[in-house]
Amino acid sequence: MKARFSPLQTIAILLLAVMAVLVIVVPLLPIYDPYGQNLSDSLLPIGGRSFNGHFYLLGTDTLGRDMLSRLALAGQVSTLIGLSAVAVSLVIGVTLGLIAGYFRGPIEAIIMGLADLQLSIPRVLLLIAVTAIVGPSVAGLAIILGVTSWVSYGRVARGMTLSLREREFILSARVQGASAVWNIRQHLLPNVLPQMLIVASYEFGMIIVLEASLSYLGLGVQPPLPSWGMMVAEGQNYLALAPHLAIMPSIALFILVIGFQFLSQAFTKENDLEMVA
């Protein structure tokens, strides 16, 4: 039997590839030299050729480097530090809604209120008071990114458990001398599980963007390193000589994070159906 893909799937699979080919194939050929400078060749045109006769298909920046690969190895450092900090919202968020939505009373005051108290702040100006005191650095970004971002996981892994917990197979297993540990573990755990993978969906293009806007205003990635955000502040000043500098990082960053949200819009979709059927 062929499997069938929604539209939004269809549209999802086709931009995420397109971003696989140039965070995963790009790099492999031999033209990919992100640090190599050549001022001769700077703010050669998209398909643009050198004195020597180079070829650069997307042209080059101010420095004479190569867009293509620059745009490679942006897309590589957002596409870590994006996993990264899903990883660490994940895990905190999970955490903390299995055992606010499993032992509900003060411990669940507690959680949910701090996940008040963090939706109070406006996420912005939280990363940006954040990342000016513990100072820019991959790790680092992906870390404050990751702790700040896991409201989302926690109010649904809270209800989500809330529903479960009087369910049959959890009273019977608590009845039996199950501890609260095991129950979270082997029964609460797995059921949730599918759905956070939707919220990491969502999340992850939220993250990637605001790892650009952090870069763009010079609290994300730091030089040599290139990121997407950090090539439109740079290339903005040249909206007129080479409109391609800021353009093509633009562009990058929105296939990719318009494919993880039709990604995750098309995984809603099919869950809400599995729900009415």
Contents of the next structure:
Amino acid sequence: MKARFSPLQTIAILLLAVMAVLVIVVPLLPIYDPYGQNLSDSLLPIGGRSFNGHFYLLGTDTLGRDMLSRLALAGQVSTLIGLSAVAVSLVIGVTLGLIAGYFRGPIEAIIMGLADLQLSIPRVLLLIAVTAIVGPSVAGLAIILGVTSWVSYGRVARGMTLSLREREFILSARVQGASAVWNIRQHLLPNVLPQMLIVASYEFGMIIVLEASLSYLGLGVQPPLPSWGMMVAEGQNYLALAPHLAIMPSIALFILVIGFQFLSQAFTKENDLEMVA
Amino acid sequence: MAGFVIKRLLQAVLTVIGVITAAFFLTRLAGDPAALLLPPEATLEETQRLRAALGLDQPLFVQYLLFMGNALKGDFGMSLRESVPAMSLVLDRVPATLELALSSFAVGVGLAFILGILMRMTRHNWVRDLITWIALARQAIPVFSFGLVLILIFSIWLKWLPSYGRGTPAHLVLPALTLGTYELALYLRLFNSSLAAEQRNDYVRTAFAKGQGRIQVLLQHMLPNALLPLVTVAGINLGMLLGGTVVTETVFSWPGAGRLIVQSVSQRDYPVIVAGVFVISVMFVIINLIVDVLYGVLDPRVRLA
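Please give the other form, namely the form predicted in complex with its partner chain, since only the form predicted alone has been shown so far.
Next comes the full complex, and the chain you just saw is listed first.
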């Protein structure tokens, strides 16, 4: 066990710690209600104080809602959607990838063909088409984002399985009559899982950005529940008057995404692995 | 070479069929198309007559074939909001989207080219580090956030450039910068590593031995070889740029196909959504096909893969 962190890891941990404070600690503090409207306090700047003495650390939006508590709540929403989507895509991708790599033949051709087909439609468009028809909801978003993000896991899992299945420990298990399910669960899964978690740490950032983009377009999280992407869209109309409305959720997104990017890079370097394309 | 082209062509055709199939299921998931077309007070007879006219009383497989036949003709039905074919609405917007995607492509490759050479030529480490960090940071900013930051700086504070609409070249600058710089970090890394790989070749040593200068060797000998991977990856990403146009067009009110799709979603105009997704996916397939074939022409080793 190494006691020291690399510079990249340190930066990643610091950035993610900032986000953890915003998402976990801030909602526990005695702050304003994220839904509480107060029209007389609307559009206050950062550190603004209203005429009746209310202090807002990060200012207020057009309806006089506290930006800090909205940012924190939106962060919880995004993180929740991101984590669930990653879990969904991890399960689907690993399962399909292991099956494709273990059985080969027509099953592999179908699964990998499906992956190619999905990559041939730009992801944002696919998501827009599906949300247009299914309708936006938090659970729906998590499922849709998860189902459309399995390809990276599937490809990596299949690639690793192709070489693992020829190794002696799998061959000997097969010779002893172990079933495919047993082999996949007992021997292949534990071997691909660490790499899958690295893919997941990279994909988490991507999914957060996709969710934010959908919410920016008005197709993701729906009001009154806040989301960073939606807050940016709301702030766009007041860019000249109150730029902090759009900038602060953007900064939150930036910190979260770059934190996870650094984290997955640090993992990749440490384990001397090739990053997935 | 002919075999390679035919194989890629077949793959492209299969993909288009797959896209049409996906579109078919999406439209059927959206509900009964007849119910969408008729006013709510329509009688059962009227509904059934329209269903028969649209072929909706046929078995699902026949419906699928009908849908595919119509899709290949570019017929996705009439827009529910405006009484024009959905396809013509989309096609009207395609030039704007292509203009944005191609300019973004040029911005991305151009910046990677200039910055890559700068990083190679400079003797200052901090310049290299600065460029790398800026590109990395850019990659972590979502397209819409970066677009708004550019609007804030160049339209609102400096008042140099327009923040929305299309028309003059000035209108194109901010959207193309927004979308084109997204993959800059990837391009730079690629360009730098291919330049570094060329450096080790014998012909570079020979050129130095002939007494050519650093700059001349770089520009005259290494560059043509090192550009190939950059242009290929950027070409493959041109397809992804098409996806990125959706958000960029919304940020800058750019009248392209992506913005049309987003607007159609909020108006529940399903034929336009399906036609739009179909057109952009087909453009994506065609671009990838062209890039692959071109790459096969430029680098014969690819054809074997």
